[in-house]
Structures are given as structure tokens and as C-alpha cells.
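Next up: just one chain, as C-alpha cells, the form predicted on its own.
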Amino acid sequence: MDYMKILDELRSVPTLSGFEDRGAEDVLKLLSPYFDESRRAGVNCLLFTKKCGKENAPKILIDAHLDELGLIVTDLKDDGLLTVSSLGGMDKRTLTASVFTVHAAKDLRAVSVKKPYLITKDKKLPKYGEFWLFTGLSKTELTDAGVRVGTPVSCQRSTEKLGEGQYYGAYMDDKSCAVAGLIAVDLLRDKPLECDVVLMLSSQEESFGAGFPTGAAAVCPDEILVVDVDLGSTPETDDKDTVKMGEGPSVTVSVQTDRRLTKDLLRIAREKEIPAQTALCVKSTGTNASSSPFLLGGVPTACIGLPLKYMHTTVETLYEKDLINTGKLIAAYIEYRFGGKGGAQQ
């Protein structure tokens, strides 16, 4: 299985936060061949299940959110310029001099424009309403193309390779973690398991958060592994706020995560010699795992992070080896916990 090719294909499908349904069929078509069952559930969530063949088997849920950051059209000006607002939380430093796609009846290419720097000498971050999207079309042409207030807009999509097995591009967050879940299922393909493995691509994590609890309720899992990107270290960042790139996934220690699951993940990483590191998030994980204590009476949940540099920009960057080791850790835990002959569940 070519994991990076699948990641590239998955990231090419627009699934902006709140508009995930627009790409749902394409994602189902891409990932369904690797599972026994796939379906929609909850609020725009997708469920992919690998069954163990045993009746009433426990279920372990791997959550990776499907939704992406973007923009949303707030007005069409008489001169054809579009004003936009945030859909999620993009880094404002990336908003100007960038290329976007307006997802109307047909996709339209757009560039962001602002009053020239040589005139203003303005060094402040742009505010929504102080820059525009330019398509080269008139207001009438935009309207005829289906552009309306509320039309979603996404960043340019491409994947490029850097040195040391690093890849960059928009929307690594969180589709890379969906691929990590797929890697785990692939590694477990020939392993006897006592559980069904469900990969959930949840909606609206970057905005309203409705997807995770509604999708998980459709599964009623016995355990949950929330897999999301974690802030990778870069120049001018503090070690306590980031994790190291190239040194494996992080395992979150938090009051919101299950102690037994967390300890088991870290122990298994050591025993299996899978590179891993600890991330301390005392009050909140900043992920869907923060909802688990209130989900279905409380479901034991751990949070695994894939190190990612330049998060919420158009050049999100990861190491391929971190992606693979994240999948390996997920697979190793599931095999330990629910492996043949009862695993650790007994």
C-alpha cells in the first residue's frame, strides 16, 4: 500500500468544516476497499469498519477528523471582488498573496489581494474584510457560476517533498491521521483480533464539533483512540509547547484522557521499540478527546499526536516516518489489547 499516494489523493478531496458532505462520496470511494463496511453516521461523519467476524465483539474507535480549514464568502462586491470570513482558524499570516479555490457550481481559481505594501508599508496582520479574493470575473459572472454568500473556499492543494523524507502542503491536518489509522488497519490485516476496528472520519472538529459525539454514538465503542496532529517544534518555539519532529508520535497526558490507555500506549511503544514521546496537556487536549468524558457516559480514550510543523498554514509539514510510526503504535496497541486468544482484555 502506497501510504503517501493515498494521503495525496485524500487531501485532494475538499471537505471543508461544515461542508464535509461535498466530498463524502469521493472519500468513501477511496477508502472503502480497505474495509469490510463503510457508511455515513452522525453529522457528516464517515465510518469504516474492519470486522473480526465474532458476534457482539467489542469495538475500538480510531478518530481522525475529516474537516479542513478554509474561508467562506461573506459578500460579492460590484467590481467582482469577494470578501470572506474564517472557516475554522487559518493562520492569518498566510491569507494574503495566496491561491484559493472557490467551490461554487464549478471550482473557480482565486488569488487574495490587499492594498499594495509599497503604498501602505502596513506590517499588521490582515483582518477579515481588509483583503479580497480576485477571480477575474464580474459580479454577474460570479453569480452565474453559483457563487453566493456562504460559498466555501479552500487553499491550493498540492503535495511536495522536502529532504529527509518530509512532505508539505495544505490539509495534512488531519487527513494524515486518517492515513495513520489506515496504516494500522493494514498492519493488522492478517492478525487474529477479538474486536472490530472502526476508523471514523469526523466532521466539524475545526468549527462546531458536532461530528465526533454524534458519530461515536452510532458506534458505541468500548475504547477510543483520538488521532490528531500535534504542534511540531520549529525555530522560536518552546519545547514545552511542541513535540519533536522525526521522533515518533506523541501520547497525550491529560486529565481528559484515560490513564490506563495512556500508560499502555507508552509502555507498548517502549517494548516494541516504536519511537514515541509524551505531550503534557493538563487541562485540555485541544482535540476531540476532550469530548470523551461526556460521551455515552464516558468512554476510555487516549490521544495520539502526529508531529506537524506549520500547522494551519498552506505548508503543513510532516515526516513520513512519523506517519508510519503513528500507524504502527495504533496497530501495536490494538493487537495487545484485543489480539487473538483474548489479548489483554481478559
Contents of the next structure:
Amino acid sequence: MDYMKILDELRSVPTLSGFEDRGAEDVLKLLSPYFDESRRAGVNCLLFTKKCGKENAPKILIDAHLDELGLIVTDLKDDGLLTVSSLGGMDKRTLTASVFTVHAAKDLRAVSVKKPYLITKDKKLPKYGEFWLFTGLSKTELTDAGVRVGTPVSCQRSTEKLGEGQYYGAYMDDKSCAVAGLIAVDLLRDKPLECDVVLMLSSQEESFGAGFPTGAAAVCPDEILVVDVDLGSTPETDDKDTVKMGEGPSVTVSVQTDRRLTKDLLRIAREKEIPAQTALCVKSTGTNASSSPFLLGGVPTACIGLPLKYMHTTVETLYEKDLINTGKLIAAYIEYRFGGKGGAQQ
Amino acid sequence: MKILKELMLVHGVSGRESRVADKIAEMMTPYVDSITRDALGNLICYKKGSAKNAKKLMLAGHMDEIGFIVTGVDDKGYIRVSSIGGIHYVSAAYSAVRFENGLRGVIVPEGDFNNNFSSSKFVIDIGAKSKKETERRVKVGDFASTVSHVEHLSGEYWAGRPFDDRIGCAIMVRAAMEMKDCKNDAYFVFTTQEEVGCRGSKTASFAVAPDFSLAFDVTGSGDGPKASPMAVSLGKGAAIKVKDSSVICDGGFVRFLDELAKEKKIPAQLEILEGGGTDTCSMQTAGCGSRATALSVPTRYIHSNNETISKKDYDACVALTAALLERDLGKERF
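Starting from the form predicted on its own, produce the coordinates for the form predicted together with the partner chain.
After this comes the whole thing, all chains and molecules, with the earlier chain placed first.
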């Protein structure tokens, strides 16, 4: 399985926060071959299940969010410019002088424009309502093309390889983690398991979180591994706020995550010599794991982070080896916990 | 407007909505199969659908209004208050207020009126001579709101309070009256405590576990004096919600309502509200989730004593809701 190719294909499908259904069919087609069963559930979530074939088997849920950050059209001006608001929260530095795609009846290319800084001398971050999308089309042409209040807009999706096995591009967050889940399932392919493994691609993590609780309620899992990107260190950041790039997935220690699961993950990483690191988010993980304590009476949940630089920009950058090791750690945990002939569960 | 006016004049600050519930129960009785209330005070009116394998459609409008709660009485007999919901202090200053038991007073800022707005700077004067006299008539925990009223401006325009959200309740009542054949299992839920964090709708939608949900509430408009830009105007029809600051609505359901409005020639517009949440979010995430959106009435000066609406938009919401109830949602493609 060419993991980086699948990541590229997955990233090429627009699944903007709240508009995941538009890409659902494509994502289902892409990932279904690797699972026994796939379906939609909850609010725009996709569930992919690898079954162990045993009745009433426990279920472990791997959650990665499907949704992406973007913009939403709030008005069409008479001169054809589009005003927009935020869908999730993109890094504001990327909002102007960028290329976007307006997802109407067909996709339209647009550039984001602002009054020239040479005239305004404005050096502040752009505000919503004070920059526009320019498509070169008139208001009538835009209306005919199906552009309306509420049409979603996404960033440019191009990707390139950098040095040391690093890749950049928009929407590594959180499609890389979906691929990490896929890698885990691929590694477990021929292993006897005592559990069903469900990969959930949840909706709206970047906005209102409607996907995770509703999708998980449709599964009723016994354990949850939330996989999301984690802020990677760059030369100008502080170590206490970030995790190290290229040194494996992070396991989050937080009041919102389960002690036993967290400890087991770190121990297994040591035993199996999978690089991993500890991340400390005392109060909140800032991921879907945050709503777990309130889910279905509480489900033991761990939060695994894939180190990512320049988060929420169009040049999100990750190491291929971190991606592979995240998959390896998930697989190693599931095998330890629910492996055939007993596993730790008995 | 008669139903709406009647509902607006009833007292019902968040947490104390029972009077509004009584009134609505009286209005709804002839049109539904059962009426129940839950622990949070939500009024749940159920009408069985005529379709085979009917889908569950939950409609929700909140009964509560913003107001004040008594926290104490000072030495001179003025009443200290805390706010319930997002008070519009400019509008509240020097307004007449009414307590649950009908007692009248005026709410005033302490000292000279400056721009320092918060409930701790506001007191209610009920014209009492002493602390003792006030304490005889008012207790800690009593609820008050600025006095309700409705004014006809001209043409289709009306002003008053609280349109938020008795107009949502009125739309649901009128839709129940006007629908000819209810195809879906319809739950008309009149919710409590929306203004303090959508609390009623959370428990109600947990109990109902709907397939489809539609909230009814007011929304802003871009056509007020120096209003923040918004592609919603009074008089342009029912506003179908795409997004607000609590929810991104189901794309399929939004499209369906938009097309239904076109088919029935009901004026409608699409709405993105950048500040403010609604009961829509609770219904979307209840249980395994539901397809959710909202119909909003464009409103100027929300939470003031003179919220202003167009009757055309109100009528359009009623017509679109009745049309929705008559469609078998189990047979539609989303």
C-alpha cells in the first residue's frame, strides 16, 4: 500500500467542515477496499470496520476527523466580489493573496484580494469582511454557476516533497491521521484479533464538533483512540508548547484522557521500539478527545498526536516516518490489547 | 398577528416559562395527539404522521425571554439584579419592568448613565419607601423582564418585544393549525432556557431523538442603520439557516427547504448569522445526530425593547413549515 499516494488522494477530496457529505462518496470509494464494511453514521461521519468475525466482540474506535478548514460565502456583491466568513479557523496570515476554490455547482478558482497595502499602509492581519474573493465572473455569472450564501470555499491543495522525507500541503490536518489509522489496519491485516476495529472519519472537529459524539454513539465503542495532528516544533517555538518533529507520535497526558490507556501506549512504544513522545495538555487536548468524558457515560480514550509544522496554513508539513510510526503505535496497541489467544483483555 | 401578540404579552423569563407553556398548550390542543411536559419545562406536542414508516421531525422554538433575577435589596429599598441572557443595556436603561406576579417597577443605572454596562450597575426601583417595604413585595430569586408590548409601525412592519422567540412559537402554532395532512411524526417542542445556553432543547432532543430537526428563531439583518454586513433583509422572506456560531446546518436539508420554497412560491433567503447560537445545535447532536437547520425571522434591534420584524417573513415561515409537514421526508432525497 502506497500510504503517501492514498494521503494525496484523500487530500484531493474536498470535505470542508460542515460540508463533509459532498466528498463522502469519494472517500468511501477510496477507503472501502481496505475494510469489511463501510457506512455513513451520525452527522456526516464515515465508519470503516475491520471485523474479527466473533460475536459480541469488543470494539475499538480510531477517530480521525474528516473535515477541513475553509471559508464560507456570506454575500455576492454587485461587482462580482464575494465576501466570506470563516469555516473553522484558518491561520489569518494565509487569508489574503492566496488561491482558493469556490465549491459551487462546479469548482471555480478564486484569489483573495484586499485594498493595496501600498495605498492603505495597513500591516494588520486581514479581518473577515475586509477582504474579498475575486473570480473574474460577474454577479449574474456567479449566480448561474450556483454560488450562493453558504457556498463553501477551500484552499489550494497542491503538495510537494521537501528534504528528509517531509511533505507539505494543506489539509494534512487531519487526513494524515486518517491514513495513520489505515496504516494500523493494514499492519493488523493478518493478525488474529478479538475485537472489531472501527476507523471513524468524523465531521466538524474544526467547527462545532457535531460529528464525533453522534458518530461514536452509532458505534458504542469500548475504547477510543483519537488521532489528530499535534503542534510540531519549529526554530522559533518553545519546547513546552510543541512536540518534536521526526521523533514519532505524541501521546497526550490530560485530565480528559484515560490513565491506563495512555500509560499502555507509552510502554508499548518503548517495548516495541517505536519512537514516541509525551505531550502535556493538562486541561484540554483541543481535539475530539475533549468530548469523550461526556460520551455514552464515558469511554476510555487516549489521544495520539501526529507532529505537524505550520498547522492551519496551506503549507502544513509532516515527516513520512512520523506518519508510519503513528500507524505502527496504533497497531501495536490494538495487538497488545485485543490480540488473538487472549491478549491483555483477558 | 393575534396569536403572536397573545404569546408576546405572557411573562416567561428563562427558567420560568410555565405561563407561556400553559398558553401554547391551550392553543395546540385541538391540533395534536398528545401534549407532555418534561423536567426542564419543555412543552412537547406530538402529532402522528400519516405516512408509512414516518420519519421523526422535531420542530423547536424557545418560550423563554431574556430578563433579570433579584439578588438582593439595598438599604434604600432598591432591588439589585443579575441578568438572565444577553441584556441590551442601552435599551433596558430607564425601561418599565414587570415581575412574574405583575408588580411593576423601572430599571435604572446607578448614578449618571455612562457606558459602563453590566447588571451590577443596574437596580430596579419599585417605588418603595424602605428596604422593609421592598422586601415585603419582592424576594431573592424573583424574575422580572422589561414590559412586553407590540406596535404596528406601517405596512408589514411591527415592533415590540419579545419577538425573540415568541414569533418562533407562533410560527409553530400556526403551522400546526394550517397543515392539511401531517405526513411525518411531528414533535412541536416549545423549549426552555435557550437564552442561557440552549438547555431545554438538549434534554428534549435527547428524548425525541429526531431524524430531522428544524428550529425557529429570530436572526439579525443587514438592513438596519449601520448594521454589520449580512445578506439578510426584512421582507425578503423566511431565512433558511446555513450556519451560525453554534452550528453548520445539514446541506441536504437546507437545499430541500430552499427548493420547497421555490416550488410553493414562498419568499425565502439563505442566512449566515456570525454572532449568536440557536437550539439547532442541540438537535443536530442529539443521540446519533439528526439532519438539522432552522427557519429564522429577520429582526432588527434584537434583545432591545423594540425588536422590529416584517409580517411577510413571519407568514413565509408559517407557509414553508406547513409545506414541510405535508411532505413525507422518508421519500425525499437529501
